[in-house]
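Here's a solo chain for you in structure tokens, the form predicted on its own.
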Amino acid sequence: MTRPKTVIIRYTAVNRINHWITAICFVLLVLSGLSMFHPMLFFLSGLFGGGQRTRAVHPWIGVLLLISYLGLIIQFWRENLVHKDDIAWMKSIKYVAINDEEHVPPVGRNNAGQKMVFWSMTLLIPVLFFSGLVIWEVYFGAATSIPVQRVAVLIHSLAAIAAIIIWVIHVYAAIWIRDSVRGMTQGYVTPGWAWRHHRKWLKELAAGEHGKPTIRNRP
């Protein structure tokens, strides 16, 4: 598909980058995660070359999206905040979940739906990583209880299955949006796709209340 000669960039390289590396590595740690939760789900294993080497590498992958989400969270932080718009897109989400847009308030860069996935999911990797700490056996297993690492692992289990959920969710909009995971790949975004979904933003965008400008007109 040609790219359009006039378009907006919504997220750079680096922004992609940190997204990608975050977004694998709770790929990863999902299924390293279901091969160790189930008997049934262990097949999953071989993805990792077995049950010894999952089980080992789970805790860095951990590690890792720790890390790489916390980028995010410097990155963006600022646009997840929360505002009075938020709560008028939240009681209009009957019209979005049946893609009337036009009845639905302009929002900023990011909707009142992507700020909860955001905050959700700066709530659960801590939880996540802090009670899979307590469950390392290999570092922390004598520092702990059997009865705590119990607590811990339910904690941890629990976690993971909401994390899942919220990203099931964040990557089903992201689908159902339709163009919206060209910004997260290519970076930009349509003019007339930023006019339907985040008009507020490219009202800001227009007026230059963001900085330099972000809207690129190719020769």
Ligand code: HEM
The other form holds:
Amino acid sequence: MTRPKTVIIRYTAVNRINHWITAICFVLLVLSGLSMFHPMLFFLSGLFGGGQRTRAVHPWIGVLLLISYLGLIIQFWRENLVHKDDIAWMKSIKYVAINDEEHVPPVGRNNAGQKMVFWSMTLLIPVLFFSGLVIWEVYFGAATSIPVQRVAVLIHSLAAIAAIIIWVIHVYAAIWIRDSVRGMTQGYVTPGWAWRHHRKWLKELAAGEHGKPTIRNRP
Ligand code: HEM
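May I ask for the structure of the form predicted together with the named molecule now, the form predicted on its own having been displayed?
What follows is the whole complex; the chain from before opens it.
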């Protein structure tokens, strides 16, 4: 598809590379984690070269995910701070659900749903990491007692289920809002997209409130 004449830069190359590294790590963790979660899903370990290899590689991907997500936190925490507009957005959630955005108050760069995804993952990824350390037998097995490790397994599994639910919501929303994925693959959105989904943000950009120019005309 040809690139539109006027575009708005939504994510820089660094934002996007960091996001997709996070996403790949997350998917690999889900697949390897599920293969260890229930015998019915053990077949998934074939993707990683068998049970032992899956068990060895899963925690290292977890370390990568934590580092990668820290990069996202550094880049995005500011725009995810909770604002009073978010309450108004939450109150109009029934209109969001039926795609009637004319009844939804103008949204800034992120809506309250996106902020919830961001902060939920900001909580869940460190919980997964630290509970994972406790059950990383080969390095830390001797550091804690078996009852402590049992509690850690439970916390790790519950946090993983919560993170998977949040991730499914995130991917569903990304696909549901047409052309959002292009923002995260090619970095840009159209003024029409911003007007429809993030009107307050578009107005702020037009007023030059965000410093560097992000609205560009194609030469
Ligand atoms: C694998 C499938 C995934 C897809 C298809 C996907 C898609 C997207 C898209 C399209 C956006 C841009 C939304 C917009 O501009 O309004 C986005 C933003 C984002 N995604 Fe994902 N994502 C995926 C996985 C993940 C995972 C696993 C995480 C975290 C663990 C994550 C965290 C984020 C964050 C933090 C943002 C930026 C929102 C902000 O500004 O805070 N994504 N994603």
